[in-house]
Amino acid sequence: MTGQRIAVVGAGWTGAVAGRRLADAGFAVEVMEKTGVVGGHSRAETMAGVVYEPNGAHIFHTSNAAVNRFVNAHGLTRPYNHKVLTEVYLSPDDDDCDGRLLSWPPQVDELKELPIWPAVERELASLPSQPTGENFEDYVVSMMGRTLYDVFIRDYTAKQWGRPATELSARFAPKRVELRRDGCRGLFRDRWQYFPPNGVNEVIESVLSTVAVTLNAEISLDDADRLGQEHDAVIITAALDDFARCAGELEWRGIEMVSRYHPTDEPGGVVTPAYVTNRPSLRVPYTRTVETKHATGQQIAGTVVSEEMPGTPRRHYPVLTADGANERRNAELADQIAARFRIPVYFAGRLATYRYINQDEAIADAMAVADRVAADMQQISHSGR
């Protein structure tokens, strides 16, 4: 047992997942939670007995074999095939109420079925062989030309982010935007993908089962003191403009997930036609549907269909600008916390580090601070520090 006592600042995935490798290896690890329960935006609820999210879809997949195995060893192993459907209308003045369902990313060989192909099909034989635009928009119709962009993406990317898309960064583009020839429905490639029947949450409680959590702990850094003195090292995978109490210092957009209880005749009775239905039309205000029953299976008569509704003020999404000035921002903010502290402090995870990463990349992350707190501290204390 090392004794040292290292804080955690955050019960999400990062939090937990930080917080369960320390205590393994023999810290004395306390996670900070400062809501009432652990889980971060991954969490599930349900609804008249229906499993939904609250904070929209969290599919986890991943092809990094450490966090697969992390994960199985806490249940998380029920396979799942994510399939993602968008409704789009084809013209401004498309009159067809209900739009056409295709598949999300865009499949050449359902595009071919489309009236709109011919000029797609000469958009894409004068596209440069690697796309390219320092901008989300320049680089996406480098990637599938302007009539796509402008049936799957324009609208879309204005509702979600509110703002231009020549505004923001082309950073993201690669990881959540393709355009695919392949017959591949699926809308991730990696090896191993899951969801689990009842949401993820008992899975983030068996990783905090044996560590040491409090909750509805409202931390901050007015607390840098008694973090020094009651601790040899903390973790932040909060956001930095909330820690530091400068709310507005940083850029989010926040979504809010509308959601409503429908009856089915059928136990496991569905009404949308995915578990996510992208609506990139400005016909209604909000992004996408989510209708969480596709993904669990569950059987129980009635339903949950929430609407994601963006625009709201939470820190749910970092806007990555095209000239990088949030993310500069929260390095000087990540410098100015560490400076307040007489310990050493990291900073993990999709918040603290003002980043835009799926699951298994934050649970890669957690790893990654633990061993650079284990290591640290096993040199502070053979320095006798």
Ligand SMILES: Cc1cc2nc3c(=O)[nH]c(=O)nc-3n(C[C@H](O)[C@H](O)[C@H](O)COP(=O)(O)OP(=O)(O)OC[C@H]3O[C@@H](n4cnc5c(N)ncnc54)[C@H](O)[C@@H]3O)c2cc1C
Contents of the next structure:
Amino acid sequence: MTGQRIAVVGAGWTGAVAGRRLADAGFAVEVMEKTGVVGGHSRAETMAGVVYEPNGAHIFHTSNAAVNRFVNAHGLTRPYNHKVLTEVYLSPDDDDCDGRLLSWPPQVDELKELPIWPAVERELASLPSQPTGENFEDYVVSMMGRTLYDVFIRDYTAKQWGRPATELSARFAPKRVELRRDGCRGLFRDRWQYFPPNGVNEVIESVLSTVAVTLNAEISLDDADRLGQEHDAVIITAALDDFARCAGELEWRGIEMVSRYHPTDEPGGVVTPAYVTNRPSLRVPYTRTVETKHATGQQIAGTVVSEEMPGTPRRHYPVLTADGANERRNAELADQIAARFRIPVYFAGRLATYRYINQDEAIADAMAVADRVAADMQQISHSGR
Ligand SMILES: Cc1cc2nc3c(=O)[nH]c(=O)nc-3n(C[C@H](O)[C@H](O)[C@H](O)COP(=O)(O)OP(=O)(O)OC[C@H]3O[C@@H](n4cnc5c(N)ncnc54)[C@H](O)[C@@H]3O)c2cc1C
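I would like to compare: after the form predicted alone, may I see the structure of the form predicted together with the ligand?
Full assembly next; the chain just shown is listed first.
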């Protein structure tokens, strides 16, 4: 046993996994969570017994073998192949009130059946061999041509980000946008993909089952002295502008899931075409609908559909502008926070590092930070400090 005391701020995937890894290595860990439950952004809830996701659809996918072994050991094993549909209108005066349902990412074999195909085919023939462009719009147009960009991407991006795609960085385009020619309909190409029958709550609870957790404990920079007296190191997974009480200094793009219960005739019944259906059109204010029952396969009367409303002040997506200003500000905040503590401070996870990362990346981050903390603590204890 090392006995050294580690504070972890936040009990989402990152805090839970870092806390567990350090507790397994013999550290005295305390995970502090501001809400009354663990699981963070990935949590699922129930409405009239129906599992739904109040923070957006969360499909677990990874190609990282260590992460896969870890989640398997905590009960995340139910295979799931995630397929997304998108409801598109092919022209502004398309008066089909339901639009057309196509696969997401766009599939060339489906596009060939559409009246816009001749224009799309001409544009595809004149694209560069590799997509190029500094901003999101230029990059995506160079990947799929203007017609497909206008139908699938332009209005979705405007709704999602509340600013023209020309002001957004191209950096996140390769992770988010693709044109498929190989007929693969699954959204993710990762080796392992899961969806647990009740969402990930039970998995994260299992991770934390041997770790001391204090709920309803909102920690901020004002607690720096106390944490420094009671602990030997701290891992922060909270958003740094929130933690440092300087909200507004970092730009975030938030969503609100507007969730409603719908009765169904059959126990396994659903009311939308897919778990996730993208709705790029400006005819509706939301960006997609999420009906988690498609993924859980729950045999229960009724279902819950959530409309994902963009443009709320919540901290969901970091805003990666072409000039990188927000990432620089986050790094400055990290330095200012670390300077206020008398113990080593580590930052990890989607909020504190101001990155859009998937659950598997958050877990890998947590494993890496825990190993760094353990190595540093060993060095400190050997040097007798
Ligand atoms: C809309 C949306 C959809 C997503 N879909 C997917 C998906 O399909 N698949 C996928 O793999 N990933 C998805 N993700 C990413 C996934 O949500 C993250 O990878 C994951 O939440 C990261 O966990 P985390 O612990 O870093 O952050 P969080 O889950 O946000 O956990 C942070 C925790 O810290 C707590 N906290 C915050 N501030 C404080 C404080 N001051 N004091 C104490 N506690 C505090 C919070 O309450 C929270 O519990 C999605 C993200 C978004 C925004």
